[in-house]
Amino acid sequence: MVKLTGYKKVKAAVFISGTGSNLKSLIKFSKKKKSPISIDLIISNNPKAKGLRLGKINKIKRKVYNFKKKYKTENQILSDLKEHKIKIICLAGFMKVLSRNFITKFRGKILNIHPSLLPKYKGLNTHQRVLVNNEKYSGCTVHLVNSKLDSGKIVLQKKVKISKNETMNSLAEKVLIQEHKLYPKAILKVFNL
């Protein structure tokens, strides 16, 4: 997987689309003497969304794209990557589908966390698909992103029991509590922590 190299944290980059919940969990994780990665870079294609503040709260660099012109945007991305020497990219809400071309350039570096057990209910309105289906169980699972949308490797995944009475909102802030947990895990496993 990734490879650190003496103790130096590798610089890391979280994208988001929203409240920024997992934002929040791993901007504490960074900050934890064990944690592989220091965040030096939030990426956003909405203006509005409420984890930007985290980042100006924790004095960490905030860019905002808008992705009319997704291949344009997708180089100004990378370029800005680049120069903060980001290895490592968190999808956290990131309401975008990253191209194939974009994703190549970090292959295998690149994390995603999705409020599902892949390979089950890829995409959107997850617990809504689970719920309607009478699941038993839900979860959550980071995985590496490839170009097939929620198809890369499956890094860590935490299982949910559904219980009687369950809402798509019930359900969705059971999964998120777990997530918070997960990712950091994940971030660990992929660096052989």
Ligand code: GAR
Contents of the next structure:
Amino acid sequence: MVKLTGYKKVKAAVFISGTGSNLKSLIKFSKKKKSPISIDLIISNNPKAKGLRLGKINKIKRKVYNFKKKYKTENQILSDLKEHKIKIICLAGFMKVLSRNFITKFRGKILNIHPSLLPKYKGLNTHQRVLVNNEKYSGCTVHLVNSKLDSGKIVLQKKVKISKNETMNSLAEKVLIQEHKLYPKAILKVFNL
Ligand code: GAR
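Would you mind giving the form predicted together with the ligand, to go alongside the form predicted on its own above?
Now the complete complex, all chains and molecules, led by this one.
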């Protein structure tokens, strides 16, 4: 899907809004020889996102935008991406919905991780809805981003079994452990590796 030219890693930007545990796993992965990407930019809509600290520790450039004027913000981000020669975007717990205009400019080059087995449970509060519906399984999905929320082509999924006394927190934790493994695998798959 995405072509790797020569031996140079493709520059990626990771968009976050919170803790950044997926960012952490992506940074770790990106440093491996077998990784087709390097992480060169972190974008956040939240100045208090804990994940921004990871950027600082790993000396990755960070940019924070408040998204009050979405169109203007997205254009600024597009120019940041251009300036840093970013070719692929990984959304990792990024809680803003990108516009069709933005997505078109990076068509097929934006990945997202979602904490459910899509197409089930798109949107927010996935774990809560899964438990209310007494599902036997949940999981996580890495997909390409299109202009419909959580609806782009699925790259990879991982299923987890829901235990008897599962709570929202225990399920979130269980799914997150799988997310950290799934995102790097999905990146390798996108690059046909
Ligand atoms: C993850 O579970 C991710 O799948 C989810 O937010 C969490 C972020 O955790 N994303 C969404 O719900 C997107 N709609 P992290 O900040 O520790 O990576």
